[in-house]
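Encoded as structure tokens, the following chain is the form predicted on its own, with no partner shown.
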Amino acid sequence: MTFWGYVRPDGSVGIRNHTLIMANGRGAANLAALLTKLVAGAKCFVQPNENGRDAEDRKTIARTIVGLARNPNVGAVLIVGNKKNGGYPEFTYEAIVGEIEKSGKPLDTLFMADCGGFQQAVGLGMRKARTLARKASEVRREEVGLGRLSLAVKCGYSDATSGMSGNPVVGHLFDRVVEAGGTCLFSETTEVIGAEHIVAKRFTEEAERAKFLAAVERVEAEARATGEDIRTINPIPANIQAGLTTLEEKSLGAITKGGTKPIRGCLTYGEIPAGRGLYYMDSWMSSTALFLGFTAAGSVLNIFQVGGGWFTTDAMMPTANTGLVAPTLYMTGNPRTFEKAAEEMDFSSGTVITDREPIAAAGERLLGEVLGNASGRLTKGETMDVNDNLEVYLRGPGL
């Protein structure tokens, strides 16, 4: 099987060809945001500040900011910043700007205090942008192999056909990718709990599966420092009006989304693979944080699948974008959730339930339908502009 995709300078390859525009450092966002709107069909993102955040945190930071500039999706990066080398030892020019560089893509910086401030920085700015915009419409889609495709998935608003038929539909397209050759990923640390000795199982080195069952071991840690046991506080109030019982009950139906594959390794937060395959990343929940981290470790697409929750009776609102590069495919194994949000779903594994469809007969839909994400065709959420507030998961305290 087959997509037409953008092959870039390291050979990785993107489904869509974004010009970015990041700010190194919180000082530059203003400037960054600015030239984001006089620059058509640029993207942007502004990071959170890094003052007062410890060291771990603001590594968080800058992994993000290098990986989402190095995402297949992005052909060409401006960085801009308020001088070359200032502030925290994490965002300097080489580890920022020399990390981005080695994935060969077009790439240009601004820094204010070389061009005499803000106001000069806006014209600059823009000549520099315009002339990356311009080199990344010369790439042409070329036909590539399933293998060099590269996923991710949450799942989210669970219920009994997140475990039926949505998830595991999604387990299906895992094992076709894995199997090709490309690279999966999955993730929610507090959505494994109870079922962490069977994901466990699957790592293939033993320091990977320590650092995944360390990862577990710290969520539960954190919940009881607050004097709550996470076990009996999750599911939410959402997933036992959906019917979920237990988070043990919620984990084995949410951990079918990753397939059957073998998992080499345990990611930290936005960390790139060291190759492909599976991998599981250290992260939570929320779908905001989550989809920018699997975006800054190289997704090229993220598939949200949704169970049912409140929307069984409300429809949904507009789906967003919440990978800033990399589009998010909506899908749902819930008949009545799609029946609600048509207009905003892109995908029902609900016939596995109504019709007695094959798990992996819809797997083989699903594939279908991201081949044609990749290949070009926009995705719903992709058809508004209607965008989350991105968040990056830090764990330290502000101080």
The other form holds:
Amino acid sequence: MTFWGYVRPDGSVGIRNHTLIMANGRGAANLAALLTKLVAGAKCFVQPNENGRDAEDRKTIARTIVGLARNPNVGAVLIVGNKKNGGYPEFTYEAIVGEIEKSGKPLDTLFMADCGGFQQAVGLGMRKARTLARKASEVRREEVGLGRLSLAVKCGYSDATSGMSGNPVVGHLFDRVVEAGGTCLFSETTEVIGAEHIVAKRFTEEAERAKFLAAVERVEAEARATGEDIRTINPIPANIQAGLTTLEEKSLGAITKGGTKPIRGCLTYGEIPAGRGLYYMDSWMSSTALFLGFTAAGSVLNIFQVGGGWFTTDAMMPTANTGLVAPTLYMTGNPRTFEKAAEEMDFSSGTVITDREPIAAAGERLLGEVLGNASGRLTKGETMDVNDNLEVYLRGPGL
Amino acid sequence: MKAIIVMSASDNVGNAIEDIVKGDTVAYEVDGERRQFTALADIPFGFKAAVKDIALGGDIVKYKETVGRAAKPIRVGECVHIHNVEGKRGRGDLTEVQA
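Target state, the form predicted in complex with its partner chain; input state, the form predicted on its own:
Up next: the whole complex, starting with the chain shown before.
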């Protein structure tokens, strides 16, 4: 089983070939955004402001920047800044550019202090970014094995079909990719509450299991600290109006998307896993934050498995392209959702309900769909030039 | 005849896979055995029906796991949702003794 991907100098395999322009430090974000507009096909990540953030959150921002640049879907990177060094220690030249350099991919830098200011930087930055874009375009797709793929999944707009015919189908796909030697990520710590005992059993390392259980405990304590019944927050109204009753019910349906293989580790937001295999990421569930975190961790294709029972019409792409450089594949296990929104959904396993299609058979169909998208076919979301709101999962206060 | 899916034999609820109207005969299969009941309420697609009587405070069981507890006694054929079930986890609204 193979797909056609871009083999990077570090051996990782991308399925897209973007030029990425990013600021190192919020003070140069506007320069990065402007250059992105001027260079065809370039992508930009405008980072949240690191100023007044605690070390933990600054690390998360820096990890996200480095991870996005290292993502195999990025063919070349331009890092812009005010000056080479001078900010928080997490954003030194070594910490950002030095880490990205390890990937061996084409990389250039641009500092306003070295070129006489903002307007001069625009001209020089254009030249550098256009050169990088041409360099990235020289790479050709090669046929590689399924085991070179790195995927991630999030479920959303969950309903009863999520646990019956949607998430278990992703679980089958994950098992197949992991068996082949690939990497798969799943997450959403609030939505393992009530099902954590099942997930916890599958960690191979005691220390990683402890990290996972501590994460669940932390999130439930945060939920209780609100003074509210979690049900007024999550399940979200769209879940309840579609028939999900409690967080526990939602969680038990959600965890099946992680398949059945051993879990190698519990990652923090945007953390690149140390090896191949199945990993859990401790993150907020929001589709505007989680796909970005998955992409920073190296996922080249993010699956958004939606129930969608809440929607009455074809309004089915609640977030678009929030993986920034990694496409989102929309799928549903709800036959009614697919009927309403066939133009937005890349894949349906609603047939598990309507035709009693076995989970494994639907999972094999999904694998075929994934390999097609991995080899170059655009997902439906990618055909829309939407730059959706991106959020980094930050936990500390603004100080 | 309408259909629900019951995920496991130990579950006391199942999910409607079509729109069920009060009075409909509803069928499901567990462990290769076909069973049926009469719907005591409307149970829209994706909502849950009780397939066993559940006492006040009793566990709601789905996927062989506890997904909440009955806030009212629930009879076979009733719709099982937020009007008669509460969650046990993440209850910031309760003191620890209540939880």
